[in-house]
Structure formats: structure tokens, C-alpha cells
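Form predicted alone, single chain, as C-alpha cells, below.
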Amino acid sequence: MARQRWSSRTVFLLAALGSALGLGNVWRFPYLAGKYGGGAFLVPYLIALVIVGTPLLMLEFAVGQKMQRGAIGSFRRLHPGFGGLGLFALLTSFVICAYYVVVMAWCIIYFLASFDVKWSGDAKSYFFQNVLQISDSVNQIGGINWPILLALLVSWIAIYFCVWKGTKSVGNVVMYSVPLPVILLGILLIRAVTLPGFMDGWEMYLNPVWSALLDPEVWTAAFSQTFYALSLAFGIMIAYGSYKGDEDDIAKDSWITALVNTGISLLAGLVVFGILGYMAGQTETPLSELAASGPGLAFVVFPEALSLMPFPGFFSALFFVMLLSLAIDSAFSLVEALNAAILDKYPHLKLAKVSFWVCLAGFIAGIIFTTRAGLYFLDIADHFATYYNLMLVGIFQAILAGWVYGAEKLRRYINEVSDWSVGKWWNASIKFVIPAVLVALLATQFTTDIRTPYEGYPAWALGIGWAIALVPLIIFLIFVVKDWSSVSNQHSLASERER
């Protein structure tokens, strides 16, 4: 069978933003300007773009490209040895859809409340107790959250006819879904400087302080939203990359991704502190406060703030709309690069057969997130494959590609097919700074994690968020080991013939 490919660069570029661009824009981004320094977070944000962000990302569209397989096929290329390490990214990716598009089905479910604005009033409540139906701990699970499942089997629907035809079936949709979140945050903006009250969000937000750059945790901070804000170690750009022709452009599709991203990231700031500004008068609740809400901004804090606004329903409905074309391109992005390693082992599958058992083994694993301690579940998955998983696998393919496979060749093969050349300064990044801020940052995370339990919860529900980690890393390793050994074999049954 044919390898897909992109029917054009714009579609390669708007699913590769897809991608990248998801509720962390709205959410997260403008929540760490806020809490790090304001417009002084932009500093260290933007050298992490470009000597950790765009170098990744560059790397991960060049290995797919070259390599013309998913992560699996196109690490195994790079060296026999490191099949695993695209299974470890895989996995990885499998567990992270799994609780993402459990997120996907409660914007569903606030898309439909948001025409009465159901929670108007008291936004806390709405979210926790009928939304969530939560339970007072991990440890008790109580039963299945019906609307949530159903709506959970809704997006899993949504997210099989975006994928079921492959690079045909996502290039028809990121034309329409990558642009309408930027068009609904225009529309938001628009609103937000109709507001008494915005200036006071802006100036939180943009004013730089430059103090906080003194502080170590506004550095990390700054490097770990970059790493992941692109979709970098899911193996989703590899799969990406590979679906352009082995000729097509590297660098400037890198930058223009990267910067793009950030772009938008720093619009939807305007608009959350605009409206957070308005909250704040409107409430007399201090605007730090309010920007610290962290992920409870999106379902808490913000539609609180709607709520509040002249025409709540109609602008309810737009935000909603706005978070759910933003966490689809997402979830079938990770969901693309499952069907890309195994299409890779087993070509004669039929590509909507392949996204039909993913896209169900996707559902059945997000069942215990739609539980009564679902937000448990998914707050300690999170945690864990995003802070550790991604972290490993990010050091490995800088490691693989820098130092066994070779940064210069990589970089002679991204300048042989870019109009933008790239300098030797992308070795350095490859080679030395990627893995030594990433290993930084796991080293910080694990040193905290062995201190205080994370969130305080039951050892036995720490050791599922250490089994997501670990047990991924073993499978790794013991293909390591079994891949270099039969690497090793095969050298030594070649010297033996050449005796």
C-alpha cells in the first residue's frame, strides 16, 4: 500500500497547528504569564522556543520525513536498537488520549448547558457536583458518570470520521478546525475590550515584572510549557512528518509551527485576563486569585466570568465551541500516530478497520476517568505520562538522533530539503541542551514527587500513576537490550562469513 500523503503544504502545516494548539493554550499558557512575571515570561519562554521548542520539533518532522514510517519504524531506522523507544512514545500517547478526550466529552456537555448557562450562579458547584458527580476521594470510586460516558462516546465517534481516511479525512477537517478557534478568539477578544475592566486583566498579564526571572521556577516553568505546547515525544510529528514527500521544506514548517502556536497562545491570554478583569470587578475576588485557578480557569472560573456578561448564552456557546475544535485536532492527532506504526508493521490492514479498534480500545481505557473519582484518575495520569513519560522520551530521541544516528547528518538532510539553512547551533541544542534541560526538569520532578506524595493521595493510587510511567520505560528497555543483542548477533554472524 502507498504511504498517505498531505494534499498540500497548507493542510500538512493547519494539522501539524492542530495539533500542537489544544485547551493548554487557553488555560495554561496565559495562567503561567500570569503567575511568572507577566510579559517577563515571554523571555525565558521564547529562548526555550528556540533552543529546546522548534529544534524538537524540527527533529521530529526530519526523522518522520526521512524515514517515511511513524515513530516505531522511523526510530528502528535510525538504530536497530531503539524500535522500543517509538513503542514507549505510543503508549505514552495512548494513555494521554485515553483521559484527554474524557475533557473533550465535559466541553460537550458545557456546549449543550451553555445556551440556559446552567451554572450560573455558583460555577464551582456546577463543575464538581453535576458535572463531575465527584466523589469525596480516590478511593471511592463510585459508579459510571452516564452523561459523561455518553458524551465520551460521542467524541470517540467524532474522532473516527476525522481519522478513518487517513491524511484525506484530516486534511478536510483541519480546514475548518484549525482556523475556527483563532476566529472564535477574535470574536471573544472583541468582547473582552467592550468590558470595564479588561485593562486591569491586561496589565496582569503583559506588565512585564522582571524580578521573576530570578526565580529558578519560572525558568522551568517556561521550558516545560514549550515542550509541551508543540506535541513534542508523543510521536505524533513523526507520523506527521512522514506523511510529507522525503523533498518537502523542514525548517521554515518548523518555525512556522512553533511561532504560529505561540502566537495564538498569546492571543487567548488577551482574551482570558480581558474577561478575568471584568470578573474581577464585577465579583471584588483579587485578579491573582483568579488567574491561579490553573485548569479550573476553563470549567470554573471562566464560565463563571460568561456568566456574567451581557448575552451569556451566545458567548457560553462560542467558548465551548471554541475548547472543543481545539481538543479534537488534538485527540486525533494521537490517535493518528497509533495508525501509523501499525499500518507500518501491518500494511495490508485497511486504514478504517485500524482506526476503529484504536479509537475503541481509546474509549473502553477512558471508562475509569468518566467514574465518580474520574478527575482523580485523570489528574494522577496526567501527572505522571506527561512529567516523566515524555520528559524520557524526549531525552532518548535527542540521544538517539544526536549521538547514534548523528546531529550533523540529520541537520545536512533538514538543509538539503529547507530553504532555511540551519547553523550548527541546532547540533548543540540536539546533543547537549535538550537532554540536559529535560533531565534537569525530571530530576526536579522526581526529587519533588519522592518528597511529598503528589496531592497527597493512597500510595495505591500513586502506583498506577508510577506503573504509567514505569512499566512503559521497562518495555523500552527490554527492547533494548533484545534489539542490540540481535544487532549484536548479526555483526558477529557477518565477521564469522568474512572469515
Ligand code: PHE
Given for the second form:
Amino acid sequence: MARQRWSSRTVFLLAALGSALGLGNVWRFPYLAGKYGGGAFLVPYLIALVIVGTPLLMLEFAVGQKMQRGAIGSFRRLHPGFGGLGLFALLTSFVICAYYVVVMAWCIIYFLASFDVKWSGDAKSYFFQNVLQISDSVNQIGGINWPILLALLVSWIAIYFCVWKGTKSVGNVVMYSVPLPVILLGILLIRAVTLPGFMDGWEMYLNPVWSALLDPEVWTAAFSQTFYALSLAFGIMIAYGSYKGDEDDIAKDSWITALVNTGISLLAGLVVFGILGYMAGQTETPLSELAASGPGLAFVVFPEALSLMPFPGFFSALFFVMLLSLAIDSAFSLVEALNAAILDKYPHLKLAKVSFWVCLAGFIAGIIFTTRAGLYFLDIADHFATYYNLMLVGIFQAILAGWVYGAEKLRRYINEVSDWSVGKWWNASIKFVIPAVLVALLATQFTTDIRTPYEGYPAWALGIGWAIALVPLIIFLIFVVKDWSSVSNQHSLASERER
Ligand code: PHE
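Okay, that's the form predicted alone, but what's the structure of the form predicted together with the ligand?
Every component of the complex follows; first up is the chain already shown.
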């Protein structure tokens, strides 16, 4: 059967952008910028984007496009011993997908609660008590939270209908779901700059605290955010690249994706900080406290800010539709990565059927995050998957493409098909900079986590976190040993025959 294709370059770009644009832009990026020195965070972030993010994005597009396979098949074509690395990436995708869609489910609940701004007055207890009905600790699982489970089901049904016809249905969806949140963000920006106090917020956001650059944690945060933002090391961009023709442009598409994504993050920062500046004035809370609210930003601080402005219901609904439309393309890109690999292996299966089973499995895996202890599990899964799995896959991917297959060979391919040529610096980035930076980040994170148990969670709960990182790693290593020995067996058989 012929491989699926994007109907046009625009559709491909929108799909790749849709995956990149997500909760990371509106929630993760601004709170990191707030936490790590405002404008000064942009410096390490932009450096990370140029020396690590974009080169790796190019690598993934190139590998997928040249090999015309999903993650497992593409890595195997780079070297027959490395199919297991694709499996590593996809198992990670599956875990992330399972909880990412739960965050979408919260957005649905917030959207429905927007019209009468149900959280006004006490946004914090609305989130933790009403929506999450959170238990006191991770030791108390406390049964399923049915409204969230129902919203989760609705989210998965929506995702299923986005992917059930592969590139065809995805292509139809991204035409709307990618521009829509950008337009909504634009409306919110206009709203922000017409509120008193927005300038205070911007000042904090854009005024660099240069001393922050001396803190290694800022650099770790910037580099891992680049990975997360560009959906790297999940097998997604490989799968998306594999639906392009093997003569299509790579370099320009990578730069466009990376730069537009960064632009949207910066824009989201303006919206978030502008509105927080207004809120600081209204509630007489120091801005630094609001900005440093971390993960609670999107579901506690921001909703509260929305409730303080004129027409709160309208703007709240707008905000949550924006989050939903941002998140859905990221969520289904994870499903697409899995689908691509399954269909490579079993080409006779029906796409709609494979999508159905993947979505059902994702829904079932997500149930644990809908319990009253769900937020704790989500936090643990997110921590381990984004810090360990991502970094590990990133390192092995760079070694495989850079050293085993050959960065220069891949670079020549990119230059053959691309309008913009990529210089030799790319080889250096893939072979040296990316592995070195990622190993350093991984080692820092590892020592921190060994010294102080993450967020003080009990050992059994952190055990699940370590399992999320270690089980796929071990599976990968087993496959490498197995495949490698069968490759070398064949090799020696062949040379015997020659003799
Ligand atoms: N890139 C997405 C964002 O910034 C996050 C994401 C990561 C989505 C991995 C899918 C897969 O929100």
C-alpha cells in the first residue's frame, strides 16, 4: 500500500506546528520565564533553540523523510541494531499522551464552568477541591473523579476523529485548529493591553535579571523547554516527516516551525504577564508571587485574573477554547507517532481500527490520572518522562544519527532537498553539542533527584516514576543486544558464504 501523504506543504507545516504549539507555550514557557529572571530567560532559551532544538528538529524531519517510516522503522534503517530506540520514544509518547489528554479534560471542565465563572472568589479551592477533589496525599487514591473521567472520554473521542483517517483527517483539522488559538491569543493580547497595569507585567517579563544567567538551573530549564516545545524525542516529527515526499524541503520547514513556535511563546508571555500585571494591581499581590505560581498558573492564577476583568465569562471561555485548540493537535500528534509505527509493522491493518485501539489504550492508561490522587501521579509522570525519557532518547538519537549513521551523510541529504543549505556546524551540533548538553542535564537532574526525593513523594510513588524511565530504557537495551547480535550473525554467515 502506498504511504500516506500530506496534501500540501502548508498542511504539513500546520501539523508540525500544531504538535509544537501546546500547553508548553501558554503555560510552561511564561511560568519558566517568570521564575528564571524574566527577559534574561530568553537568552538561554534562544541559544538552546539554535544550537540544540532546531538541529534536532531537522534531524527528525530528515530521518523520517529519508527513511519513509515511523520512529521504529526509521531508526532501524539508520542502523539495524537500533529499532528499539524507536520503541523507547513511543513508549514515552504513550505515557505523555495518557496524562496530556487529562489536562485537556480539565480544560473542558473549565470551559463549561466559564459562562458563570464558577471559580470567582476562590480559584484555588475551585481547582483543587471542586474540579480535582484532590486527596491529601498520593497514598490516598480515593476512587475515580467521574466528571474528569467523562471529560477524558470526550477528549479521546475528539482525538479519535482527528486521526482516524490519518494525514487526511489531520490535514482537515489543522487548517482550523492551528490558526484558531493564535487568533484567540491575539484577541487576549488586545484585551491585556487595554487593562490598567499591564505595563508592570511586561516590565517584569521583558526586563532581564542578568544575574539569573549564572544559575545553572536556568540553563537546564531553557534546554529542556526547547525539547518539550518542539515535541522532540517522541517519534512525532519522524512520523510527520515520513509522510512527506523524499524530495521535499527540510531545512526551511525546520526553521519555520522552530521560529513560529518561539514567536507564539513570546506572544503568550506578553498576554500572560500583561494580565498578571493587571491582577497584581487589582489584588495588591506582588507580581513576582503571581508569576512564580508554577504549574498552577493556567488553572488557578490565570482563571482568577480572568474573573477580575469586565466580561469575565466571555474571556474565560475564550481562554479555555484557546488552550483546548492548542492542546488537541499536540495530543493527536502523539497518537500519530504510535499509529505510524504500528502500520509500518502491520501494513494490512485498517488505519481507523489502529487509531481506535491506540485511543482506547490511551484512555484506559489515563484513568489513573482521573483519581483523586491523579494530580500527584500526573506530576510524577511528567517529571520523569520529560526529564529522563526525553533526554535519554535525545542522546541516543543524536549518537545514532551523528556517529553510527553519520551526520555528514544526513546533512548532505538535507542539503540535496532543501532551499537553504545547512553548514557544517550542524554536524558539530548533532555529534558533540547535543550529546554533551543532554548528558550534563541528565546528570544534574539525576543527582538532584537522588539527593532529594522529588517533591517529597513516598518511595513507592517515585518508584512508578523511575519505572517510567527505566522500563523503556531496559526494553531498548534488550532490543539493541538482540538485534545487534542477529545483525552480526548474519554478517558472519554472509562472510562465511563468501569464503
Ligand atoms: N509541544 C507541546 C507543547 O509545547 C508539548 C508536547 C510534547 C506535545 C510532546 C506532544 C508531545 O505543549
